[in-house]
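Below you'll find only one chain, the form predicted alone, shown as structure tokens.
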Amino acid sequence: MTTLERMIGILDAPEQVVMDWKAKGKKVIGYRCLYVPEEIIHAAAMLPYATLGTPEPITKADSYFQPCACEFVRNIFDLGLDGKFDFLDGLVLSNTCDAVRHLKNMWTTYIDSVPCYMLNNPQKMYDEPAFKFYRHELEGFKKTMEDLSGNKISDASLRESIDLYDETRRLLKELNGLRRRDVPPISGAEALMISMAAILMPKEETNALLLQLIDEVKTREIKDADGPRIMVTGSIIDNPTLIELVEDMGGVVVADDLCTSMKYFWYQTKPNEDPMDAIVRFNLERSVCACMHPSEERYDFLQEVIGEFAVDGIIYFNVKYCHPFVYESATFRKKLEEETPVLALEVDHSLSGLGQLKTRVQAFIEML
């Protein structure tokens, strides 16, 4: 079996990444959106997880949310409802919208089995009142962390686990790096499956295997990479079908601006002799999701990626009812028209609809 082969069978059978990790006595905290730092996670020797959805249909949270919130946070609360998270010892989301306030309340409401913590970070970039108000709420959440786990974060274990996933962050960014060519060296669909495994594995594990695939893909080349260069952007995708879709159709997708793929890795911690204040200001200085302000950093983001890798046309996915992200695309669409085209596209977290979103694809694709 290649490492591409192992990594992307990572995600047949993610549970037993977890099933590995409590056979140490070590626990889990699950974790939802980049603003959760997993290096402190980590520094407590616990494994950070990212909570993941499923192409499901969306059953009982139904009786619990109204539907016009987020597909996504309905989805990961009808897995938290059927039990499907009673292995993590903790569950950690972020303010980032509306419908995960209310994922919080609802959780903790309804669900015994499974804590969840709540951390709020600032909508503002570049604050300084933001950076004091976030550095705050991540010493509450370090103790909370160091309480969890029965474990003191000193700043050594702190730096140490800041260097491990800033390695991490650097090798992917170095293995997507290798799709700027004219012939990609792996697909889009690959490469969102090796993110979203590296994400999930334990990051010692995830390094070893990374520095293997770069050295195995740099001689490879796709099949069928004479179609025109896409760009992926928008809500959440924790399934590789949409891009497979859009490869299915004719086009090359050689970067996926998402938050378990491009928004992950793209930025590095900067040197900071305190490793806390390392961490907020990495967090609250790179353009990664639509609810942070000021939006001009996005569109900037956005347009960096579009010259690095040649891309020809745009598509927005953006998850039902995921309001940041709607209003993003209205807001930059008209704007990134000017030099390149653009596909908005609204989706069901249950892919409900390819059939659909298939022909406005093809129709995409061949107009470019």
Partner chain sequence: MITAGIDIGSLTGKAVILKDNEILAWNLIPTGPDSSETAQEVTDMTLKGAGLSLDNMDYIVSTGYGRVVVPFSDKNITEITCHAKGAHWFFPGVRMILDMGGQDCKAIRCNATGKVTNFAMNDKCAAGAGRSMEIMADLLETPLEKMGELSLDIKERLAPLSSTCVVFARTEVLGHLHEGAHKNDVLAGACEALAERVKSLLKRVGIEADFVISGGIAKNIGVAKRIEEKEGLKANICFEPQIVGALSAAVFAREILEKKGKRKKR
Given for the second form:
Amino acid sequence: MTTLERMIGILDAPEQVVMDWKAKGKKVIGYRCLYVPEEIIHAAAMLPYATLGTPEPITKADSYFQPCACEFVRNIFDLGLDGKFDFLDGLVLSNTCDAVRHLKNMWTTYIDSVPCYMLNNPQKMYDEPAFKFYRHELEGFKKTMEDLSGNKISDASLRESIDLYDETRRLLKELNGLRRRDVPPISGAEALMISMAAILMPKEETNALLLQLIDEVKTREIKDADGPRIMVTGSIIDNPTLIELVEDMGGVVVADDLCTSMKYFWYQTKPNEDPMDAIVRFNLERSVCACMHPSEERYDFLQEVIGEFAVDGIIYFNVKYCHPFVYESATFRKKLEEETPVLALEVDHSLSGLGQLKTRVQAFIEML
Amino acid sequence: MTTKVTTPGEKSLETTAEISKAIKAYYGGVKVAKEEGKPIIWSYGLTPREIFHAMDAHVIYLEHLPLMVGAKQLSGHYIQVAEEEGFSRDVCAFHRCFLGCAVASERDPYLDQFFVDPDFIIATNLPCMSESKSFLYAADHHNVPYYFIDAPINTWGKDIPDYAIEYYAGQLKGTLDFMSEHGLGTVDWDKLKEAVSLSKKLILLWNEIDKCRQAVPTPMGTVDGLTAAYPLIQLPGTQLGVTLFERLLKELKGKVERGEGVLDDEKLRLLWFGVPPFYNMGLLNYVEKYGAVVVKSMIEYIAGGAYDPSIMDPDKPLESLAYKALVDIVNPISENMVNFIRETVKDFHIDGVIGVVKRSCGLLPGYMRPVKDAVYEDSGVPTTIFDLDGLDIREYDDATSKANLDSFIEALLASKRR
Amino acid sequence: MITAGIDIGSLTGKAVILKDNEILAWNLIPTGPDSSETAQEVTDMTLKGAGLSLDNMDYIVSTGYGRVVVPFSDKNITEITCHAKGAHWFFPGVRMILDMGGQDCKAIRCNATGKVTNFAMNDKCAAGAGRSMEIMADLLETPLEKMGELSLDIKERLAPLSSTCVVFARTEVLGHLHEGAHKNDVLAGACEALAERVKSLLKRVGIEADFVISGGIAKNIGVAKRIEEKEGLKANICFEPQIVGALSAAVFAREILEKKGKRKKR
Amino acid sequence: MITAGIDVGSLATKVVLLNENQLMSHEVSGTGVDATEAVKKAMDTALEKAGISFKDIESLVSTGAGKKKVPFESAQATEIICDTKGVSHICPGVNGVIDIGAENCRVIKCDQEGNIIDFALNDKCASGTGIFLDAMAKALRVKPEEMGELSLQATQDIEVTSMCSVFAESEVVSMIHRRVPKNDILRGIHRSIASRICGQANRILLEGQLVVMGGIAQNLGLITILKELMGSELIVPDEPEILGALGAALLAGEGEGEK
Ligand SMILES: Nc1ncnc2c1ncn2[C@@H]1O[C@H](COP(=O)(O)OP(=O)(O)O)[C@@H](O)[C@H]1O
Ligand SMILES: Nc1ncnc2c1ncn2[C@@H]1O[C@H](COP(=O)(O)OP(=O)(O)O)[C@@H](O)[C@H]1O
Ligand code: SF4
Ligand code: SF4
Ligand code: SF4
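Moving on from the form predicted alone, kindly provide the form predicted in complex with the partner chain as a structure.
Every chain and every other molecule in the complex is listed next, the one we just looked at coming first.
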């Protein structure tokens, strides 16, 4: 089996990662959104586990959420109601959008099996008072994690965790950098799956695998690389189907702006600081999500990637009822379109109605 | 045909008519200010009005404009304009409508009376985080400066920690500086303190007004209440607001003494949870044919209406305002909203709760179920939940809405009879 | 050089045979239960009309809803890309195309060579497409072809049908009729509602004065006229708007061949 | 006391005549364009079947979407009340009702005594109602009454993803094109509609022993899948479409709508 296959294979049964970890008698903390610092969880010797959705239709959650709440959140809640997250020792959400805020409300009210915490991250970037406030919140969060795990988090152990995660991010960035080539070594769908697997696995393992993987794919070339180069962006995508769809229609997905992929690893923490401050700055100086103010940083990131990866067209996949991204795509679209064509699509998180999407994507690719 | 079936709400109080005039006068004033070259602000959500009044700023509020446009049945048009700009039907209709007004190439004469372009924008993420992004679009479109007040969500209940107050109050200071920078002069701290003290007075009056509404029959229902809440939401920190509320209180007290109600023979008392149909406020009168009154609506209580102002200290104006904003019932993740409704149902002898969700709202859909369960558990009072967009008339279906109301009220009456 | 374009829509199947730049033959039949068969059938008919056989075809491009199931096509291209090309073939100056078919409406912007630069499609709800017109026609017992004309001859202006749902519009229509409204007035309401929806689609891509309406609804002058009036535009409509997609597929086929510079062996 | 219940549905008009709460006769006929006329006709037939004349009726209650078009003087009641009344009369003690009519789908939760606890009506979209099924029947060229039976003979699970009835129709057409067996398509359709109804029922946490009524309750295919999805016990009474009218007639017996 190639390393690539091994990594992608992890997504077939992500719970296995958890079971292996739990077998060592250690705890697992679920988290939603990158504004929850994994490093702090890890420094308390627990496994941070990204709760991703499934394309299953939503059933039980519909009696709690009105159908106009974002489908991703309803999906997570559905899984929670079904006990699919019962292996978690806690769930941490961060303050990113109304949907997640309500997930916290609902979870606390209706799901007893897993305690749920809300981490109050500011929605303002680069702002000294926001740093200060966030630092306070993170101290509280650190305390909560210490209590939950029974382990103290020292500056040294936190530093170690940060270095470990930085290494993961560095390796992923190096790997994805190869996609700048005229003929990328990995497809967009593969890249997404590698990132997702890397996010889910304990980083010690991830890093070793990534090293091998970079070596392995260096000489690889994907087939059908003569189509237009596409960048995919939008709300969370936790399933390669949409990217595969773009690639089936002849697009070559070379880059993205997703929190499950490039946004996860694009940035590094700044060295030589107090480790808590390093995390504070890391989170408030990069922007992974449309929830942050202002949006310039995200726009600049798009521009940078468009240039570096020679992107011909951008496809926005906005999850239905995901308000932050819907607003932002409307705002960005106007500006981006002056140079790079943009296709903005609304998708159901459960991926229904792909037929209509196909026509649009195909037409867009023909247009390029 | 939708347009035929809508009717304005029938108000019954003298003071609310006066308040309506005050609203028009306020926005007329904005227009005049623009003509005089004064800077105009667009703002939204729970940005503290007190500081605007203390700075003599002229502000157009995002949620208020659509209401006025909605009452004139123009919201559908402007919403469409926004959709043509590329905004999805799934984002808040208020924001779509406002953006529609903002970007429309031609404005209706009605709108022209008071809607003017901004010189800068002050936005916030309270009550709804996601929608605040719409202002970035507006700022881009009009190419004006933008200030964002980040409100941490209330995970603390009534005890907001100092560092959160400090963060929010600091941003209010930032707002004041920002306004100064853009041509509004420096802040007069005495005036600001005065504003906070007037704001405190205003809420105390509102609390008394609220008490009157507990009377059976209730002297003021939601049709009047929504207008009556205008000073609370838009005029805190002004003498005008206080004067209007003093008058309102007097009028209500008289009614209670005389035993006069919206309906003299009240059979059912209802609570409206969610945004009422502003283009068809007559729907709230519709239930009167069953002897039912919508006593109160949640909307009237955002922006401090459910707030105990005793903690406000005019000597610490920014901290007081920070506290007021952060504990507001619409600041998510707190028991505050659920508890408020729970108490209201008991104190106001509510028989049934009407919960309406609009599919485009980011905030309310998450509250419906917890509120419904809490109220039922506590008082055995049922809640009906149905879809109704408060602003987008194109989504409104009179027959379905009435069928829901009819069914709910008949069921309530049937269980009362037993 | 002889090329063919096959357009299998949700409601009709069309074929066009092109010799260099001249239409040799075209045909249009309702889409049957089996798209492949429909494709076969409409192609056979057209070939027969031109006195040719499949072997004579140098290149075949398919498009439309059923584009992937045409067994003998060399390539498939979406309706969106096609319509721009075909509209451009008929009216070289055109910059905006409105294609109104059975299931969806598309507003397309293109450049001077007929290449798409932007497009928008109606959403998941069918309320704004041809199928809704058929349901209306059925309901009001009016032949589809007469609908447009009748809708322009009205006595009283009713508000456009408000039901967003095609299915519920039925109740609304019945209500109107029952209240004694004239059939034509109701038809006008239906056309008005559709035109209104289409208008916002056009606005989403940005309105251009030189525009073409293609697709079946282009034949409904009740809708076409109303769209023109709303924006003060004059629409170009070719002699058979329904074949624009198939024609452009054939034009594409020719261009592909020219680029490749060699004939494909069949 | 002789009482009458009239349920003017969007497709079918139902009349029930009771004598001391015992069924005398009932009639179901198409509503058509002229509801008033339809009610008159149905009433005449029902009267004839019962062998009485209109003046023998002492009390009348009407319900249904077209209740305002009833040409006789009568009290009016909502479908929610009438459905619950009718259901608790024939199946006392159930936990709730699912009423699937032509353009409406209502779910009602009630207590042992037949008091309404909660309910939910469908929104403006037609998917999840009888009309949706009728349209699919037409697309597949089968009779609406046969759909259910046929779907039970399906051999594989396929998914109909479009929720819009109009798009679902073309999705179905394309399946026919791909030569998917009719029965399997039918099952897919029923599954899609059942999950919609299930979602609606979920909204009010409907569970336990439930009665399914309305014209669509006669569709066994749908009921089977609904049972599977909801995990509830579903009861389909005989002539499920007249329960609304029955409830109305019972209400009339309680003194509503006396002449
Ligand atoms: N003669 C006509 N007059 C008016 N409308 C027509 C006429 N013929 C077809 N239509 C309309 O055109 C639609 C079909 O358009 P078409 O472009 O063939 O669709 P598709 O490509 O999806 O099969 C029908 O739904 C109908 O509304
Ligand atoms: N035997 C049957 N099998 C399946 N469906 C049926 C049968 N009889 C009637 N229906 C369906 O029931 C629906 C009408 O139900 P009904 O409850 O009478 O509706 P409404 O009260 O809204 O007119 C129609 O859609 C019809 O197709
Ligand atoms: S998809 Fe959008 S709305 Fe949903 S949780 Fe993510 S950011 Fe929030
Ligand atoms: S609370 Fe809801 S209705 Fe109000 S502005 Fe926010 S999203 Fe819109
Ligand atoms: S409203 Fe009607 S036309 Fe629209 S999706 Fe629903 S069934 Fe389809």
